[in-house]
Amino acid sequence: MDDAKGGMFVDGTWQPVSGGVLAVIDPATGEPWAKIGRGTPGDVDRAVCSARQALAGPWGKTSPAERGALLMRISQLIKERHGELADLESRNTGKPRRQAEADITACARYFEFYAGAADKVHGETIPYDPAFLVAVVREPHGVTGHILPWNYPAQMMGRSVAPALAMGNACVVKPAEEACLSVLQLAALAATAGLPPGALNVVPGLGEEAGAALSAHPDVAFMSFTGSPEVGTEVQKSCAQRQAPCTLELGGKSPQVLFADADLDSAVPAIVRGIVYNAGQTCSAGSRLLVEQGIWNAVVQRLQQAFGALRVGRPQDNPDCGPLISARQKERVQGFLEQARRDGIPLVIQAALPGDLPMGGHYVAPTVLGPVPPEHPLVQEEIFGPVLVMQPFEHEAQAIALANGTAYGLMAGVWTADGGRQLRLARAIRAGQVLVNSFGAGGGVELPFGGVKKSGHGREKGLAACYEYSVTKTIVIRHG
């Protein structure tokens, strides 16, 4: 891969940051092992003006069709690199190596896909008057600022920039400190495939110095933010100072509502999936079991053996749960189980730890919970851990009251055989995606993902994220 040493990608070549260097921990032993540029406000604003003269120049000048050709371009060098990448996203992030193969499968279909749409999104005309023409044209906002996470950092680059550029914008990248490695090469492989210079830009560094000067840039035109709902409102109220708008995803604490009509077979399986996987380090990830009464303890058994079967461990290794992404993260979930053992929360399973695991690797044993009361921060509060909490209820008006029971509204699953009741529950949770008798990690790149509540607000994913990185301008002509 290209070396990035320790800077940032601006202006389509690799340069020096001002802030130094930034040590990168290697989730699955502790320990440093490579290092990133602490970009700073001085380094956002050169991307910015950058940027900048990205859309003054060719790049502003680039018609869709030709967008969409160098999306498919960026595409396809992905796919080549595949293995490379791959290999840089588990160990960077801690998830196991199929599981970084996957994301970087994912960043890949946003590029094709949004290269197939950039020039599909169209206007409209209005029939006003027969003395007027009225035309809607959809334009870039012109720079956007992209905060990612660091969960799925190769993921969030696609869907992130991905339907900017689709749609005209110059672009500048702040990547998570802990995990954006991925995120450098990707923008180095952009410039590869023909991507002018200034149209895609990453500083990397801290999120209170380098995001902070990107979120209150004032030449930046739209931001779009994935993380936290605390750093998600300090970003809202850096574009509210200048009214820039901004697309915020801010996790969730999602409910499976399992009825007792439920195919079991199919939906235990996709229950544990949905809060191992990533190590329960996704904003979508299925939190919260609530299970109909008349099955709690068919499901306990079920989960039992599941989980008792879970294989932790190095993410070479192929485990089903890595470590968790930082000693930070790893203090923060234990932290929420302690309390649990002090509220005297019943333990249904947790998994076993080998006991050759790195002495200073970020692992956490999966663990099942419950009955947890409604009230109790294990539901209210978002984990971002292996750790599934279960609820009992006892008839369809419950379920539903307990699923819209938190802050939250970003994913639930419903699983049932009964299809009044699949349509009643679907529409009734309070939630940007609603999933039955299926459960994934936001689903496709074609469907629009983003949350209700304390969830944030705004849409990615499909032909929503084309029209959220544009702007609607009415051109009326009179010509007699």
Given for the second form:
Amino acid sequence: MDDAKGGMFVDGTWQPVSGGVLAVIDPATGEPWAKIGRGTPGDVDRAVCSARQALAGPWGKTSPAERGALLMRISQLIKERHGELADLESRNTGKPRRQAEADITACARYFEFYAGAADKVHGETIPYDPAFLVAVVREPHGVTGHILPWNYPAQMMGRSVAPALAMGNACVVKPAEEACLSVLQLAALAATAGLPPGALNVVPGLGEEAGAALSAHPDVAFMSFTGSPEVGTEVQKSCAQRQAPCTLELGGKSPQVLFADADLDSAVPAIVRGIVYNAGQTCSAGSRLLVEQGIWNAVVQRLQQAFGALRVGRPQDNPDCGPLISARQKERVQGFLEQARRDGIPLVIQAALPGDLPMGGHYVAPTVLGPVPPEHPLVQEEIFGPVLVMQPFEHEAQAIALANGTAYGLMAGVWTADGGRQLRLARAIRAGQVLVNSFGAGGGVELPFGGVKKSGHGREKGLAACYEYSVTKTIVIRHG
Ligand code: NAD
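Write the structure block of the form predicted in complex with ligand NAD for the protein whose form predicted on its own appears above.
Below, the chain from earlier opens the complete complex, with every other chain and molecule after it.
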């Protein structure tokens, strides 16, 4: 891997930052193990200038087909460096090695998908007055800003910048301070693949410093933010000051609705995986389980078996559940568990933590709680850890009301053999994605993804992202 040396990747090269360095903590041990740069507003400004110059230079003159070829080369290089990138991602985030491998594969897939899309996003002509030709063309915004979270750094990088580059924008990325090493390396790989200097810049640093400077920068024409609703609100306010559009991919409290006629053999493993994967630190985690009353006891029994068998452990040992990202995140999750205990919420099952885990590691035992009343914070707030809360329902209408009964609307799972009910639930649940008889974090690269309500607005993934990262211009020609 290239050596970041605590710097930023700007203008096609490693550069020092002005704000010194920040320590990177190993989630598995709680010990510092690397350093990253602490980018300042001045560093962000240098990156934005570089992006502007790229648009005025060779990058701004590339054809869609050339951009597609470049993105394909980036994808190829990611595949060639798959093992090293997965090691880095696993160490930095604490996620089990196998999950980090899947993330790097997904990152490569984003560049591949948008390589193919670069020259296939067409404009249109509009039948109008016969004396006119009307063409609607799609153009890049210009400089796009990308603020990323720590839970899937490499995947979020691919998801966000690949469509932006495909559409001809120049990107400035501010990854999360907790986990940004793979993001920096990906920018260096893109330069190796031949991406012109300034087309893709990464400035590491703190949210309130580098992140705030990026979202407020007058030359950033479009912002893509993935993170918490609180910070998303600030980013949106900042964009509003200069009327810059933004997409917000925020949190979720996604319901899994389990009817009595569902195939429990396939539903229960998917439900367990839906909350334990990435230690529950997934925006689209299935963190609420709505269970039809008649099968409550059977489902409890199955969950007790499944959670009882879960392996919590060090990332390199490929457990079912690794450590959380930080001591702060661990405290947050433990705070919710403590509140559950104080409020007398029944504990369904808590997995065992092995005794030999490093003392300073950020491990939390996967836990199932329920029944939990609909208004309780465990149901209403995003815990962002391996904690599943159960809610009983008696009939379909109640299930729909409970599913829609939070401020969030990112994703939902529906488990039933009844075709009519599948369709009714898919239509009635307010969410950006509804999966029937399956569940996976965000679905495939091809599938538009994003939220409604407090989960945000705008769409990533699929061709939908190409429309977000471009803007239409209507050209009206009077030819007589
Ligand atoms: P966060 O909002 O604290 O941080 C996200 C990013 O914003 C980081 O890069 C951070 O440095 C930056 N930031 C912090 N303060 C800022 C400011 N004032 N101005 C500009 N940038 C600032 O969130 P997090 O803790 O990194 O991630 C967890 C949250 O992200 C969860 O709520 C989760 O649901 C959400 N998330 C959503 C998706 C999605 O696609 N919907 C994906 C991943 C994570």
